[in-house]
Structure formats: structure tokens, C-alpha cells
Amino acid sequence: MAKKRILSGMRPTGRLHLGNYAGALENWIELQEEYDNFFFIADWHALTTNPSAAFEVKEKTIQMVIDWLAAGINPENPIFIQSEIKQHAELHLIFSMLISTARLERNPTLKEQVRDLNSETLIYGHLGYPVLQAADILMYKANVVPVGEDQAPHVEITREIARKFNQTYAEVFPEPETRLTKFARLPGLDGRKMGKSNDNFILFSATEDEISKKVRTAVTDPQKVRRNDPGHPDICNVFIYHQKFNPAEIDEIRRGCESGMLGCVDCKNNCSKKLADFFAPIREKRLYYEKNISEVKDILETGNKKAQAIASETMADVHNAMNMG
């Protein structure tokens, strides 16, 4: 019996953080065996938020992948470039004739993204943004999408996308499913959502030294001033990453916080020297393919050339639905 297909995607952003990993990455790596898996760097959307970052792509991309394969990510599964990939233009040009204006703004994560970027003018890439994605995750027929609660509403859409040309044409796409990641999104140092525009974040890359100087600037409970006071270790943003990172001590560090035994200060130092642990393969495999640029490069080829020829197919079996293109 066939495997059941994933696609997986991320914007270029250059080096990854531990947002990403225990976002998305983590869940990426685990799901490799189970399922067909296709991985995709979504260039275009990058845009759809800043159209300037065209000049950033080519090296955040090759950032990227390498922190890909660092982490784990088989090569051999096709990882590609969607914007090497001219049929996802071709499709999300068709699926934008199948949803209204209306159904697109009132998706939840745009309206997020929008107060998050302070922005006046909705840029119209920035709306079809899911239309995109569906045609990314459709065009390779994938039957389930792994991805954090805030992206759940755009795979909704890609549902209906799916659904809306069977009914219209023929039956050409499968509807997929929503995979949610097991630790959803890990806050930034400061309580917010991690991410680069907020430089509250932590890579993954980091040394040992960078990741202790991150770590010493996170925001704990306001409320323990002094060592000795009594801490609330739920509302602190280290005691998060103890629980993702370091779940063999949280007990401890629990009853230490919360009796006042455990200071804020070696409590981060714990967590940082744990952190630091926790990647030490990774960054001893990154520095492998940072040496070797020429074969990730050759990873990507090979990944394109892939992608190519199943977007060719999807294409042909929408042509014939349509009578046309």
C-alpha cells in the first residue's frame, strides 16, 4: 500500500530558531517514515509581506536547507524551490477564480498578520496568500499538511479550493487533512511570539556562549524579585523551554521556582547549558554541509527536477478537467 503524501514548507529566513524547530521542524523529521514526504522552500511567499526580500532569498534559502538536513531532514525526500516550480503560478492563478474576496478576509491568521505587520494597505498577494498555499499543497496531491494552529484556517481553505474544482470540473485533488504540531509555538524570550522581526528569538546554531547570552535576557515572573521568593513557574517564558528542552528535570525545577530554592539566575543557566546540549549533533552536522555548500546545492537540483515532473502530471490531469491550457 502507497504512503500517504506530506508537503511541508517554510519561508526563506536564513538560520532557523527554536520556534521553528518545535514548530514545525521537529514534527517534519518525525513524520518521515510514515509518510511520502515532499519539502518545499516557499520563496514567493516571502513576498507577500515584503516584497524586497528577493534579494535575500538565494542565501537565506541555502541557510535554511542546511539547518534542514542539520536537524535531520532525509535528502533523499525532494526538497525544492517553489519558485523553480512555474506550474504552482499556473494553478493559483486557476484557484483564484474558485473562492470570493470575502471568504479570504475573513480568515483568522490574515487579519493577525495584518495587526502584527501594523499595516494600512493589504497587499493583494498578501490576501491570496492561502490560494497560493493551496495551489503548493495541491499540486503535489498531498493528503495531509503538518502545521501550527495558526496556519489550521489555510489548509481549511485548501479543502474548499479542492472541493470547489472537483464540484466544478472533475475529480482531480484529494481534500487533505490538518496535522497540528505537538508543541504548537513556543514564545520568544520576551513572552511574544518567537520570530526575527521581534528579535526575541534563539537559534538553533547558536554556540554555546550565544545561546547563554539569549537565554539571560528572557522575561521570567515579574513577581520573583529575590531569590528566595516563592515563583510561578507557569507564567515563565524559561520554564517553557525547560519543558520542551529539559522535561527530565521539570519536576525539580517546578519545586524548586515555586518553594523559592531555585533562583532565576541558575535556573537560566540550566536551561541554556540544556539548550545548548540538546543541538550540540545538530550544529556539529551543520558545520558538515557548511563546508560543503556545493552538495546542498545538488540536494536542491535533484529536489527541483523531482518536483518538476509531478507538477507536470498535476498540470496535464487540470488541463484535461478544463478543457483547456
Second form
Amino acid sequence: MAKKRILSGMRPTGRLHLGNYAGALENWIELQEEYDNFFFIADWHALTTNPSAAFEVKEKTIQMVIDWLAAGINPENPIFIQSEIKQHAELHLIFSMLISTARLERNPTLKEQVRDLNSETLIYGHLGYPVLQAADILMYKANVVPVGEDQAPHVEITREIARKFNQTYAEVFPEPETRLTKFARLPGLDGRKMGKSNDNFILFSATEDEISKKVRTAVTDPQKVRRNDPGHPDICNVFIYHQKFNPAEIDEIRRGCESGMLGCVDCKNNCSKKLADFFAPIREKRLYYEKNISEVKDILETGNKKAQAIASETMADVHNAMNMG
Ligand code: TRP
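Mind pulling up the form predicted in complex with tryptophan next to the form predicted alone we just looked at?
Up next: the whole complex, starting with the chain shown before.
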């Protein structure tokens, strides 16, 4: 039986952090054998919150793809760039007739982003962000979309658009399902969502020294002031990192923290060490690709060609169904 297809992408944000790893990349890597995969860089999406991001897209794309490869994405999979496949823009336009603005305004992820941006005015392309995402997903007739929690509403909108297209014109698109990651939302050092704009992130290409400097700034249980004070691991950000990256010691750490035997400084040092060990092989593989950027560019070139071929087929189906275009 043919493998089911996965489509997943990220906006080009340059080097990735632990939140990107736990929230998406790790999931992609785990699923990649079982599925037929398409991975892509959502560079048009990067413009929806900042049009000037265009100038940085090329460099950030390369840096991000290096991290993907270093983390274990198999370069045999097509890895491609959204803006190189112009059909995404056409499909986005067609889909934009199949959903109401009221529906897009109800999107909880959008509401959260707008709050974070502190902006009164919503960009038209930002409102349509999930419509472009639907075009990305449905272009490749993906069955499964592995995403973090914040992206789940976009996959829901994708399903609605697929249904609407199929009802209005002809059955062309499958309804993709969401595959959530277990740690869909790894908090940043300060407890907010880990993100580049919050300066609460740890790059997974960071050195041990850089990691430990960052972890030292992490917010722990505010009631644990002195070493011997009993702590509450369930409200501690460092404890979440232990859960994710150091599961073997989790019970011991909980006991130590709650009893007041384990202080935050030691606990953080241990955490930094475990993070550095966990990411050491990735850091090493990264160095290889940094020296061989042309290899990364070739991988993208090949991916673009494969994506292009499928996009042409899908658009032929779309034109056929609509009897136009
Ligand atoms: N919106 C996703 C993010 O911000 C990126 C993205 C765009 C995407 N198109 C997609 C993810 C299609 C999965 C499938 O991370």
C-alpha cells in the first residue's frame, strides 16, 4: 500500500531553538520513515507579520534547513521553498473565495498573534495566513500535518476549505488530519512561548557554555528562594526541560526539589549538561553542512523540482474541476 503523505513547513526564522525542535521538528523526524514526506520553507508566510522580512529570507532559509538536516531530516525527502512554487499563490487566490472573513477572524492563533504584535490594524495577508497554509497543504494532497498546538486551527480551516472546494467544484482534495506533538508547546526560559522575539530561547546549535548561560536565567518556582526551600516542580520551566530532555532522572529531581535537597543552581547545571549532550551530535552535523552549503542548495533545488511536478498536476485537477484557468 502506498504510504500516506505528510506535508510540513516552517517560516524561515534562521537557526532553530528548542521550542521548534520539541514542537515540530522532532515529530517530523519520528514520522519520516512511515510516511511519504514533503518539507518546505514557508517564506511568503514570513511576510505576513513583517513585509521587510523578505530581505533576510534567503539566509534564514539556508540556516534553518541546515538545522533540519543536522537534526536528522533525511535529505532524500523533498525539501522545497514555497515562493519557488508559484502555484501556491494561485491556489491561495482560488481558496480565498471559499471562506468568509468572519471565519478567519475567529481563528484563535490569529487573535493571539495580533495581541503579541500590539497592533491595531490587521494586515490582509495576515488574516489570510491560514488560507495560504491550506494551499500549501492541499497542493500536495497531504493526509497528515504534524504541527504544534498553535497551528491546529489552521489545519481545521484547511479541512473546511477542502470540503468547500470539493462540494463546489469536484472531489479533488483529501481532508488532512492534524498530528499534534506531545510537547506541542515547550515554554521559553521565562515561561512564555519560546520564540526569537522574546529572547527566552535556547538555540539547539548553542555551545555548552551558551546553553548554561541561558539556563541560568530560567524562571523556576518563585517560592523556592533558598536552596533548602521545598520547590514545586510542576510550575518550574527547568523541570519541563528535564521532562523533555532528561526523562531518566525525572523522579529523582522531583523528590530532590520537593524535599529541599536539590537547589535550583545544581538542578540548572544538570539541565544544561543534559541539553548540551542531547544536542551535541546535531551541533557536529551542523558544522558539516556549514562547510558544504552547496550541498544544501542542491537539496533545495531537487526538492523544488519534485514539488513543482506535483503542483502542476494538482493545478491541472483544479482547473479541470473548475472548468477554468
Ligand atoms: N504556519 C506554520 C508556522 O508558523 C508554517 C506553515 C505554513 C505550515 N504552511 C504550512 C506548517 C503547512 C504546516 C503545513 O509554523
